[in-house]
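Given as structure tokens, the chain that follows is alone and in the form predicted on its own.
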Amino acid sequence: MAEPRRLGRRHLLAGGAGAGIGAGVGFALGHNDSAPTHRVATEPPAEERVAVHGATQAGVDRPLTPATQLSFQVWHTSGALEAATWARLLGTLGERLTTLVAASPTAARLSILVGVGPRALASAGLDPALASLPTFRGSAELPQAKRTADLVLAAAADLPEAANTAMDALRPLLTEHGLERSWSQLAFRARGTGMVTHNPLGFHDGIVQPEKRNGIPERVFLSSGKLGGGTIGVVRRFEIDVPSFEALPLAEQEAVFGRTKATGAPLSGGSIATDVNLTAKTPQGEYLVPSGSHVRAAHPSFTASPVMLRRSYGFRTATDGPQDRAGLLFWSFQDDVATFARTQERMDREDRLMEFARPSAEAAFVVLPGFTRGRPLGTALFA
């Protein structure tokens, strides 16, 4: 395989943001390491309210740092549901959370956000395929239900009670309309700097995120059409074989990830905001960002792939049994469900990582487009 071209300076901007799972931790399971990017040093003022209404919806890149407790939620409906009950069950939904939203804590920074399924999206005379995923590795196994999604809400604050509780008042709501929950994950996150934080096997987390322009992050909202506003959501849980993972020498730990434990920069040299040189070689003629390393597996020059703009929540279940069930929850957006799938195909083929990562459930989904109290959520879908 020919050598990738290495990123100009110009491309690459210093800072943070989210990942998945993998090398800026994101353990971004899919992740783009080294790409064009925009990286956030600041952090918005711990007692403010996150907007409800806009031309897109909270919970994607607004926070500006994401909050560090979510409540995951996938449902399914018992058949396809007509356009009409669509359209009554977001609006009334889109309601609902605004007022949840206003009356919970300043402090909390509680999000809601909404996403629909390929059936949805047919019942809106749309492409199904837009919210569809390939068979990756390790899916095959799953049950249908926890490979795909007919409605998905996430509940982010920075209080675990306000994330846990919007989610118990918004649960009737959904059952009235005959939707049964699949399945759901409570999970957390270090505050970081913008979007970095650590992953659950102590690396740095999304260090590289799309670069911005006016503002917007590119190639994450689809800007016309139907869906102009919304972007294409994925997500993917992956238990994680930490005791494993963590009996490796670090060393060795460093190589899987192509970074630095400590510090998260890169094994070609430099600081955490440095690029990722995937040309450097050794005295010796060996990468310094090893083949099989999560940098280079996910990294963005190999599929042709614009940046994903993603975040990840680590998650720790106690037991009765000898040992706790850890994991990550990876999820992304992109205006393309490709983008992510090129990515998660070359990293089931190259990336060592995911020798230590066993898929639990995925999903992809649409993200809605923003709405107001004038403009009902789901009203460009199914007005």
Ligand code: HEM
Given for the second form:
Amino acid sequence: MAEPRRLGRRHLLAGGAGAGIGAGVGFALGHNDSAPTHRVATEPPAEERVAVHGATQAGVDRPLTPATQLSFQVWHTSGALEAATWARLLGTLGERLTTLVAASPTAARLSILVGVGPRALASAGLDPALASLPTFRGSAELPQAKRTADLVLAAAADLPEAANTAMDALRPLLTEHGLERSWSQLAFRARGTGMVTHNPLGFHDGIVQPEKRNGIPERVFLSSGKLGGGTIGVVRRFEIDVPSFEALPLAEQEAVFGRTKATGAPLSGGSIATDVNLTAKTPQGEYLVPSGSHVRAAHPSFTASPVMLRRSYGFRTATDGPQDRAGLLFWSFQDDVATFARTQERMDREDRLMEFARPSAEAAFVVLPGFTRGRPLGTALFA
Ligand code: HEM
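Could you output the structure for the form predicted in complex with this ligand, given that the previous block was the form predicted on its own?
Starting with the chain above, the whole complex follows.
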């Protein structure tokens, strides 16, 4: 289980320097004057598929740079399943997803992550509270099926059809076991630098990440027991009033986040790679990173929390009504659900960003420990 609580270290810009988002994409330019000019994107293709097997599952911290397309699904069982049923279901799921990833194009960088919710933990003799959320602002209005999960599936790929067809292929197995899909979200993120990308409001997102020790992010994975190699995942889907936010003057937008829009640098100064200085003030005594800003509200120092690993995706769904449904599928991993919960509770009290965001679904779950051919998915919990 988790080590004694202490403030986790922060790593800015996992994956390297803060070069422009999308760096690495080159263009071969046709420059024969007599021929029509055309451009061909020449980003080098992935050389290997994302490893399915290992001590941890793919999709948390590998690949380091998240794939651009995400299909996220939450399923519920019709009643509590016994441990033996979970073992069979998850074992088969692990085999099938291994086959799907092996058959996918290398360039897709497909990964499929599996998590289970509180009722499955109870079937495994574990405390359901390990993956349970308190009631946040806006949670009480949600139907129960959008506040909890029995099974979570998340396929990420650089080719949308690779993620979507993989999910389609897994569906019959789940429905045969009596599971029903409660909600799902197709989401996307620009291929960024490491975990940093632009979010739907145009700000750099994913800058502050856990420090790594021996290549493993600190305070993300559980280190021992049945859940060793697993992690606690939290998803919250926020619908965001993008037009109202974009209508704010630039300085106001930046005050909401506490970072600049153009470069991602904190308002306390420096570059995107500089840590936020929460005590720096103007000559008039105002905080440079204002009260009410998101990075101040979410900063782990106020809740004595470690740093969570954030890997969120944006979404925009066209509707037949007057306005698209747009927002952020916030997604984090940590070794204790309290890391997320304490942060969200503080944001509910202090964070101006929450005035533009309305939760429309949420779930906490245990991302199952990694698996191999000899140690099927779910074995650690249900065998
Ligand atoms: C509308 C939804 C959200 C948006 C658009 C958003 C966006 C951002 C942005 C742009 C940053 C600054 C850059 C960075 O460090 O990545 C940030 C930082 C952060 N966010 Fe969010 N966020 C959202 C929701 C959340 C939620 C729900 C949590 C957790 C409960 C959270 C936790 C954090 C943390 C811990 C930081 C780093 C703060 C620091 O140490 O400087 N965010 N977020």
